[in-house]
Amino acid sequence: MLYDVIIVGAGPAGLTAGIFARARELSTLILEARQAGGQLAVLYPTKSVYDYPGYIAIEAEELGRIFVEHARLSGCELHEGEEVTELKRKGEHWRVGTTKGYYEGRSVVLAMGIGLFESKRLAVPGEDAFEGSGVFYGVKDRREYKGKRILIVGGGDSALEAALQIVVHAAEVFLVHRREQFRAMEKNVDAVARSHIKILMNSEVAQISGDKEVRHVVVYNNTTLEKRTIDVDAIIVQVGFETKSGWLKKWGLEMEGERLIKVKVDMSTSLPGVFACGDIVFYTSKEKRIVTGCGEAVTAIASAYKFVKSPYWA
C-alpha cells in the first residue's frame, strides 16, 4: 500500500500529526519503536502534567492514552515495537524501512521526540551493581517510594519534578545538584523551595553502597570537598539521556549538531516531502513542550498535505 503520509514516532507530536492527517483524509501510518504515547508512557507515567491546556492536572500515562485513542479513532494505522532504520527516495515516493518490513509513502513526518535513548549514568562505584536494586533512572510509579528515603540526582526539570512527585509519599527526599543553581523552570524551583525536600547544591555522588539493596550514598561538596554519608533506600538519577541518532545523518537530513533536525517555518526539512515536528526539531527559539510539539505537528501536516496534493492552489 502507498500511504499519503508515514509518521515516525507515536508521542504527542506524532499522534497529533496523525489526527490532523486523518482530518485531511490522508491515508496515515504511524510507526513507533517502543510504546505509543512516547515519553508520557515510557518515562514518567505517574507524573502529573500541569502545562497541557485543557487539563489543570492529568497523569502523563492517562494523557498519552487519550492521544493514542484519539489517533486510532481518527483512522490512523498504528504499529508499535517497530523501529525505523531506513529512509530512502524511491522514484517519486519515500521508502521507509523498519525492523519488521518496508513501507512506501508520498510524504513522511519525523516525530521521534528525543529518539531511542538511554539514561546518562553517574559512572561512580556501586552504580552498576545496584541498578534495579535501588538505583533507578526514572519514576515509574511514585507510590513505590512510600515511606522510603530517596536521593535524587540532577538539576533540571526532570529531577525537580521527580522529587516533587514522591515527596508527599516518601519519608525523606534529598535533591543533589552539582551546580549552585538549578536549570529548571521557575515554577518547579519555587515548588521545591517550598517543599520538605532537602537540597544539596554544589554536590555530587561519589559512591553507592549497600547489601542486596542500596543503603548508603556518599556525597561530596565540590566546593568545600567535604564528604558525607546519607542513608537511603533508593537513588534516582535524572541527569539527561544519550540518544541513538546517527542514522539521521545517513538519511541526508540537514542537522543542528548530532541530534536535531533543522526545519523551516513550515516544518519542512532539507529533503523534499519530509517534514518534522516535536522535540527532534531545531529552529531559533525552539521550546520543548508538549503543546509546542503538537502545534508543530499541525503545521507539518498542513505542509505534507500541500506536498501530496501538489499542485496545491488554496
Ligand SMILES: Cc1cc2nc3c(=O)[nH]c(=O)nc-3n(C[C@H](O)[C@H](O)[C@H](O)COP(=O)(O)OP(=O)(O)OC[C@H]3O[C@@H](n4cnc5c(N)ncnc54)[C@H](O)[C@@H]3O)c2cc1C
The other form holds:
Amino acid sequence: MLYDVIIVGAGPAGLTAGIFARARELSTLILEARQAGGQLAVLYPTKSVYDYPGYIAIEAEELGRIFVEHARLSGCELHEGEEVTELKRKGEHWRVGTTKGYYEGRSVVLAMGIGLFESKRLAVPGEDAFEGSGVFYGVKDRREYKGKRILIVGGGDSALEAALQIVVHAAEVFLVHRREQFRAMEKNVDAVARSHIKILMNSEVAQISGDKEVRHVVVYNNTTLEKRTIDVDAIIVQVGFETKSGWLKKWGLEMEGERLIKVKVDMSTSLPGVFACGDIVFYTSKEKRIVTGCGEAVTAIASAYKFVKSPYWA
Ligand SMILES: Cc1cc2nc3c(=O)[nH]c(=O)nc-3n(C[C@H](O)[C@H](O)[C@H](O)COP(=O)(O)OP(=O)(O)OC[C@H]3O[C@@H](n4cnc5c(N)ncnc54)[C@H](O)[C@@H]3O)c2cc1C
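Could you give the coordinates for the form predicted in complex with the ligand, as opposed to the form predicted alone above?
Next comes the full complex, and the chain you just saw is listed first.
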C-alpha cells in the first residue's frame, strides 16, 4: 500500500501529526520503535504534567494514553515495536525500511524525539553492580519510594522533577548536583528550595556500595574535596541521555550536529516531501516541550498535505 504520509515516532508530536493527517483524510501509518506515548510513557509515567493546556495537572502516562487513543480513533494505522532504520527515495515516493519490513509513502514526517536513547551513566564504582537493585535511571512509579531514603543525581529539570515527585512519599531525599547552580526552570528550582529536599551543590557521587541492595553512597564536594557517606535505599541518576541516531546521518538530511534535523518555518527538511516536528527538530529558539511539538506537528501536516496534493493545491 502507498500511504499519503508515514510518520516515524509515536510521541506527542508524531501522534498529533497522525490526528491532523486523518483530519485531512490522508492515509496515515505511524511507526514506533518502542511503545506509543514517547517520553511520557517511558521516561516519566507517574510525573504530573502541569503545562499542557487544557489540563491543570495530568499524569504523563495518562496524557500519553489519551494521545494514542485519539490517534487510533482518528484512523491512524499504528505499529509499535518497529524501528525505522532506512529512508530512501523510490521514484516519486519514499521507501521507509524498518526492523520488520518496508513501506512506501508520498510524504514522511519524522517525529523521533530524542531518538532511541539510553540514560547517561555516572561511571562510578558500584553503579553497574547495583543497576536495577537500587540504581535507577528514572522514576517509573513514585509510590515505590514510599518511606525510603533516596539520592537523586543531576541538576536539570528531569532531576528536580524526579525529586519533587517522590519527596511526598520518601522518608528523605538528597539532590546531588556537580555545579553551583541548577540548570532548570525557575518553577522547579523554587519548588525544590521550598521543599525539604536536601541539596548538595558542587557535589559528585564517588562510589555506590551495599549488600544485595544499595546501602551507601560516597559523595564528595568538588571544591573542598570533602567526602561524606550517605545512607540510602536507592539512587536515581538523571544526568541526561545518549542517543542512538547513527542511521539518521545516512538519510541525507541537513542536520544540526548529529542528532537534530534542521527545519524551515513550514517544518520542511532538506529532503523534498520529508517534514519533521517535535524534539528532533532544530530552529532558532526551539523549545522542547509537549505543546511545542504538537504545534509543529500541525504545521508539518499542513505542509505534507500541500506536498501530497501538489500541483492541485498551491
Ligand atoms: C523527565 C522529563 C520530564 C518532562 N516533563 C515535561 C513536562 O512536564 N511538560 C512538557 O511539555 N514537556 C516535558 N518534557 C519534554 C517532553 O516529554 C518532550 O518535549 C516530548 O516528549 C517530545 O515529544 P516528541 O513526540 O517530539 O518525542 P518523544 O516523546 O521522544 O517521542 C518520540 C518517539 O519516537 C520513537 N522513535 C525514536 N526513533 C525511532 C525510530 N528510528 N523508529 C521508530 N520510532 C522511533 C521513540 O521511541 C519515541 O516513542 C519532559 C521530558 C523529560 C525527559
